[in-house]
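Given as structure tokens, the chain that follows is alone and in the form predicted on its own.
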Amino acid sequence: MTQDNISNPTTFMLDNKIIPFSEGQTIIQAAMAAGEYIPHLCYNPEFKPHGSCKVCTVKANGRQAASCTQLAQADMVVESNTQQINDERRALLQMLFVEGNHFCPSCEKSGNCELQATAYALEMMSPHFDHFSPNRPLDASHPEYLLDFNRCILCSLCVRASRDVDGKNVFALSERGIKTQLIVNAKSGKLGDTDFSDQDKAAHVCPVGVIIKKRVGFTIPIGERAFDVNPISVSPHPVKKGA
């Protein structure tokens, strides 16, 4: 939904702050619109939300939701940024942290991370649980890019990329619960083995390192990177590539 559709918007209060939307609009959407930051990770503007991470959870008249699902309404009262439910969502990056090889000054993604980026946001100073280390491995047949499963959070961002724009299928989520994994849709699971290309959309929707396109790493210096310039909570972040 553009600006342009909205007429008469009525509004509602995030934090204290005023927020217009129109009507079918989510509360992230509100938000983002009015140029307020609710954390997020698997939320992107141009998908469908999925509401998996959780991150972007929010009390919405005291009760817990997800803003990327919940819709707007009219005087509803909104609360994200506080204590408890930034505790919350440090517990939920903390996991994520642990659950896969999230060891960010190796990653060519570091600097345009938007994990890495949302944990600067909410101050996480460590992972605290246990890692758990997972050996999963490294994909490298396709010659334009690198898939490392290990830093994969689950987001499906670029299962519904692929999907939904590109109209390959390339991607797909795997097993249930913690078993749940992300694969390629070939015979042989290879990426090298589909018509994956650098011009598909989900080439460029990872908020990881999981898609990593070959031979540009680290040409954009660890400094100069989206995340490194601004922080996540403020916009736009045109993330480069080649970073």
Given for the second form:
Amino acid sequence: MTQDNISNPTTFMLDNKIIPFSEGQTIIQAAMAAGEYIPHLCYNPEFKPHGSCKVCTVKANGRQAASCTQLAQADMVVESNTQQINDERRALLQMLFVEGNHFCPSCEKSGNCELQATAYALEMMSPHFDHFSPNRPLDASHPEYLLDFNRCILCSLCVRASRDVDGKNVFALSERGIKTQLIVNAKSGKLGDTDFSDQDKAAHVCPVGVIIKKRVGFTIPIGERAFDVNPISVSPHPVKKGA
Amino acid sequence: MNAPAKPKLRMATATLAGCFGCHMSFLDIDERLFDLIELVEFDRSPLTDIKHCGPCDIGLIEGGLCNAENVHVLREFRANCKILIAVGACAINGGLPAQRNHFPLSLILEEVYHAQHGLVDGFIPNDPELPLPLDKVHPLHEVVKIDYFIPGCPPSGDTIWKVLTDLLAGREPELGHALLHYD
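Go ahead and give the structure of the form predicted together with the partner chain, now that the form predicted on its own is out.
Below is the entire complex, every chain and molecule, led by the chain shown above.
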């Protein structure tokens, strides 16, 4: 590393590596383009960032920022893969695990789940906190899709996809704070009473096991799924088969 | 002169609200059991049928806490084991038994002992020998300090072996991508 590299107007430093970026790119966009993994959940490169899960938090010039919303700047010094930041990310994941009901052994999404795979990447060995065990009934009213709200992490990807890509506004996040919940935009509140379909982008963006296509859950056996094969740090957004 | 034989470490295992799958997986270490018994001797365990846990170096607990007896056993292990390890999904987050947690216990007992077809004279068992069910199923770490966790449903024999051999060698257990699974 030379002084010339550090002062290059189109690069920044991420964990002592030089990362090129173009004007308007966020830290995570530039990092991922350079093949560097920053753990994240509510960020999906196909959508406008939401900045809510905070798992992608980095230290940019010494200040904490969500790398999915923070624009890259020349000469910025970014820390990501440090023990302190990873400990904080793991605590965020543990809070997500205990706030919902995440029973991986009986979940169709296991092995293709970004929450689970991110927890593997951050070596989460236990949920640490006390479980909330909330009561969140399923919605099986749609002929092709099941909604299991127990697993929702409020990333809003289905909300963004349905609103911005499908033009349908099938989903929304309701209430605030700890009471925030995913709701379905129908008078009955049931997915079966919306025009949601398998062709919708929203049907295919859930990073966890909330939006589940019926009758194909175990087509690919557990043990052979995307994140069973490769860690999420190697392949953050693989084409997922069978779930 | 020969050095005195190194004393064997003592190890105990128990199943609480679990299915014994983690113990079956432990037996999946197969012939490595012979290596293990060179290093440890078993205290309380389904393998020895010893009923109470004495002072031990390592305790492995499978299953969560669904009744009062589970809590007593867990506390006995914690009081006696230098290192206590939660093994498997049920010990770590309650697992399958914890899926009753969003129903009131009274409703479940009614459903099982009164409402089912053919249970006209059914009654909820109340023999004093039966441990009382807990209101909710809890993972172990919500009641006592747990030193290490081995996730999986069940964790593979290789995973359990890796943690045990790391500990016996004085290393911090490390699983890595191949052995760390919640399913």
